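Encoded as structure tokens, the following chain is the form predicted in complex with its partner chain, with no partner shown.
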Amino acid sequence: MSNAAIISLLVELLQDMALAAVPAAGFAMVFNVPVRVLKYCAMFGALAHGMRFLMMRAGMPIEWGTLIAATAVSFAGVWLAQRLRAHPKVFTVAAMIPMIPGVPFFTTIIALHHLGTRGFEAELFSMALTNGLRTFFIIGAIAIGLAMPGLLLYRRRPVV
């Protein structure tokens, strides 16, 4: 990889992750999350988004992208939920706002919709199914990836 490839992905990347800073934070906001808490919000939304970010770009499927940068936020969380005296599910779900596949989502209901009123088209049909499954994954992979330090580490004792 040349100088000038590896300038413009750090480029991307920092852009991505400032992008998603935003939306962690706010979402937070929505939740309520305390004041001096946001910026760990932030903080870990940028670098679950950005882990991603690169292990998408190294080839990765982005299911397996989002159960590596969740699981990663998560021991992270721990780490901090130990020092704030907090469950850490207080600031690592805003966390997880910006990788939450919300246009597949919407999408895959949309286009059920109209496979309802229009009847059956293959495009539609494999649209819903490609944009549901892909929800169900993400989904699924964000929680258990939250879930891990109490799966691996923390089985019959609580993190706090």
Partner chain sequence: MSEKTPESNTSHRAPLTLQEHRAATDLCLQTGILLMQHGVESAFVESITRRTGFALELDRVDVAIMANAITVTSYAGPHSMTRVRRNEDRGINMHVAMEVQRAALAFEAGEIDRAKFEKCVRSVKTFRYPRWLVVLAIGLSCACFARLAGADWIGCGFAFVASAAAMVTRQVFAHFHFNPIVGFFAAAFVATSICAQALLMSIGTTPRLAMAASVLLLVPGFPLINGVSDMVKGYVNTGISRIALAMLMALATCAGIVLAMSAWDTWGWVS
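Hand over the structure of the form predicted on its own; the form predicted in complex with its partner chain is what we had up.
What follows is just the one chain, with no partners and no other molecules.
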């Protein structure tokens, strides 16, 4: 990889992370998160989206990248929550907002609408099915990633 390609990748990564920090902080503000932790919400949102961006650039499917990024940020949120004496969901839920698959969901809804108004077309059905399944699996990956610390760290009974 040449130096120009590396610099281009870093610029794209920083742009992606900066744009992801905005909705994470905005979501946290909507739910009256204390001002002192807003920067962490934005940082975790940027970190999660940046991790997913890099994994997708490496060739990983978006669903697996979302699962790994959501899990990593959830564990980091639990760790930071213990240090700041806050609830972990303050950091983790806001960080997941930028990873919600808005475009595939919107494309699914538009394709379903066209199927309803125009009648059955194989191309529209394929578009609705593909994007609907992608949306489903990304949302599932976010949910599993959010639940992972609770499943592994806060168990009262041993796993085995």
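Residue numbers count along the first chain shown, from 1. Values in this document were obtained by computation on a predicted structure and should not be read as measured data. Under this definition, the rigid core comprises the largest set of C-alpha atoms superposing within 1.5 Å between the forms.
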Kindly check if the Cα atom of residue 72 is displaced 2 angstroms or more between these two forms relative to the superposed rigid core.
no
Core-superposed C-alpha of residue 14 shifting 2 Å or more between these two forms
no
